[in-house]
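Just the one chain here, laid out as structure tokens, in the form predicted alone.
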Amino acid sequence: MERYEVAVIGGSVAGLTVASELARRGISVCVFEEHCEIGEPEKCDGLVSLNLLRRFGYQPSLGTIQDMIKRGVLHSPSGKELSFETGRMELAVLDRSLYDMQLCKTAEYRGADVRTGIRVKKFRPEGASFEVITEREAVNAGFVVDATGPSSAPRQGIIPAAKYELEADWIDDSSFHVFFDQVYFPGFFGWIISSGKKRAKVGAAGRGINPFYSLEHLLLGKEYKPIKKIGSPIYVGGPSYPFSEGRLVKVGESAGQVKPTTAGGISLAVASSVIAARWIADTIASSNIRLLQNYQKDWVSRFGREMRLMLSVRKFFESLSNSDLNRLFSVAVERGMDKYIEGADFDFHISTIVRRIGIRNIVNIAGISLASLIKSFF
């Protein structure tokens, strides 16, 4: 039986960020992907700052990127708009399945084993180690990382999702669009991304939908060409605690390390698999199991404390209604809140932008139920 000292579960951006940083670190690993081609199928829009990803050492190359996002708008249920500039925010859409195969391709120049076309069928400790048992073969692993995404993640924070990529004349390029409507796309939001050269991902989720529903009355009235049409789930959640357990290990939406404001999750991914792969290897070094649980304490030191912010308010705007929604774009646009969106951190959103206009101002802006909520953080 092969003898690995990490195996993990899951080859797509959290699976082969961590094994390419275990592999860097001279740990022996190897990688599980069900599907036969790395990044296949395409899930995810691909919409990411390239500063947390830069900042941890894995910046997409040039051939990933298909649009560098200038300007983003905001749509209330009535259709009053909030637009802002984002060049600040450096964002790019990434071609996902581009991405992955550089992450692959990093993972395996560095001494990583990926595997393609191979589901695990299950894990059983033995002793100090692991059995993981796939449909061709058994290992002998040390430890296992679970990144097999939304499937391990909490049931509660899981919405339904659809998305197309489409062509269409009406598509304005390197630019995104969030739509708000808590009837079509209660609890979320619709979507409009472009891609480049009059190519758009276009998407809808909400709580207790049908999302392509949702999706066609977005699109209804337009004329396009459909490439692809995708149905898939996406986490708002938060993080699933514990990130450990013994010598299994979750990263990435596995462990809930997904924004619960917008879902997006590659740059936390990469981020946390990065600080999992960190305490992984001191462990290795160490013999001391209980250096893992320093993982855990590493991620919320830099990141509990947005987490929290966005659950809270998540929380307040599933409450809201399209009338509060309209009420509170009006006063955004009349008070000019584009420039405070300008200048935040788009990783880090809501506290930067919570910084920027002030308890005060939110009190005024939202009310005292919205302060409340943000106030306990700051």
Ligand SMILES: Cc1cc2nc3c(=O)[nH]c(=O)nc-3n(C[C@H](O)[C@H](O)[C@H](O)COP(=O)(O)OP(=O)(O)OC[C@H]3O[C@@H](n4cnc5c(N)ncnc54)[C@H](O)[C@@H]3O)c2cc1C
Second form
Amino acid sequence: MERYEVAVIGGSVAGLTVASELARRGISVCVFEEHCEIGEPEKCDGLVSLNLLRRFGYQPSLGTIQDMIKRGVLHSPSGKELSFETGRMELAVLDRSLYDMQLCKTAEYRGADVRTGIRVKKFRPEGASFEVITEREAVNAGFVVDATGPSSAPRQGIIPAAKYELEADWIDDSSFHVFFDQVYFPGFFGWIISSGKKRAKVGAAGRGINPFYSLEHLLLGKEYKPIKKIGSPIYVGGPSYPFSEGRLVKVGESAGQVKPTTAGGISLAVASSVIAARWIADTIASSNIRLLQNYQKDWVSRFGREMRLMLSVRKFFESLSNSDLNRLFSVAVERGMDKYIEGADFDFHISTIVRRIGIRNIVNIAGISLASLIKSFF
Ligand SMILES: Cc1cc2nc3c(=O)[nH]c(=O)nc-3n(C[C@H](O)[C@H](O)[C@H](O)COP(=O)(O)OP(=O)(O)OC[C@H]3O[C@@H](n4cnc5c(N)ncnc54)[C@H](O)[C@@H]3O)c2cc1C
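Now that the form predicted alone has been shown, please provide the structure of the form predicted together with the ligand.
Time for the whole complex; same chain goes first.
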């Protein structure tokens, strides 16, 4: 039976980054991806801030960037708009298939063995290692990394979503639009993200809805040429601890490493995979399995606070009605909230916005009692 120090299940952004980092450190690693082509089928819209990706060493190549976003517009249920510049956030719209291929090439160049078209059926402990069983073969691995995405994420955090890629004259190039409406997108929103040259990724998600129906509502009366239609759930439930148990490690969406506010998971998957690989490598080098617990500790020290804030904001947002949202928008527009959003960090947006506005002002703006805000936070 072939032997690897690490077997990774799932060859998408998290699995490929962790494999790339392990291979870079000279660790033998194999990735199993059930689909025949890396990056396919593409389900993600690829809106990402370049900041965190660059910081963790996985900046997208120019060829993977479809558009740079310069403006964001938030729409209230009644049609009021809050528009802001996004230049300082360095927002790019990626071709996710191409970005995943870039990650795959890097991982292979560094020595990872990436096997496509192979689904892992199960894995079972065998002494101090695992037997990983696929449809075709079995390999032995000292550690298993679960990077299988939403299929292993906790059910309660999953929301149905659908998206179209389309071409139309009315598309506002280099911008994204977010539409709030608790009837059509309960607990989430609809979105239009420009991918340049009058093309866009248009989506809808919400609890307990048929997202295709809400998407049709968003596009009502608009002419467009569809390019692709896809239904795929998003995850907003927050981190799924523990990130490791014995020699089994979770990364990316299977560990819930996704922003609970926007369901954005690309940059967090990359950052978390770099952190996970560092601790897996140290554990292998020291033969001290306890070291692996530092992966979660390290992650929580960097992202734990923002995740908790995002989960609180999500809980609060889900409690709002359309009339609450309309009122909030009116006050936000009146008081020029756009300038506070403009300087925010896209990946740590709640803490930066809260810091800029100040909690007392937020309470004033929202017109809600401090007690109800605090209650929603806990
Ligand atoms: C409609 C939609 C829009 C999105 N838009 C954005 C966005 O604009 N910006 C952003 O940052 N994030 C976005 N996301 C979220 C982002 O796509 C995910 O957070 C990210 O892809 C998670 O990466 P991952 O590697 O953890 O999991 P995934 O990308 O889900 O990859 C898991 C991989 O594991 C493979 N796999 C699963 N089981 C097995 C098995 N048993 N054997 C072998 N292979 C297996 C799958 O085939 C898949 O390739 C969006 C998601 C959706 C659904």
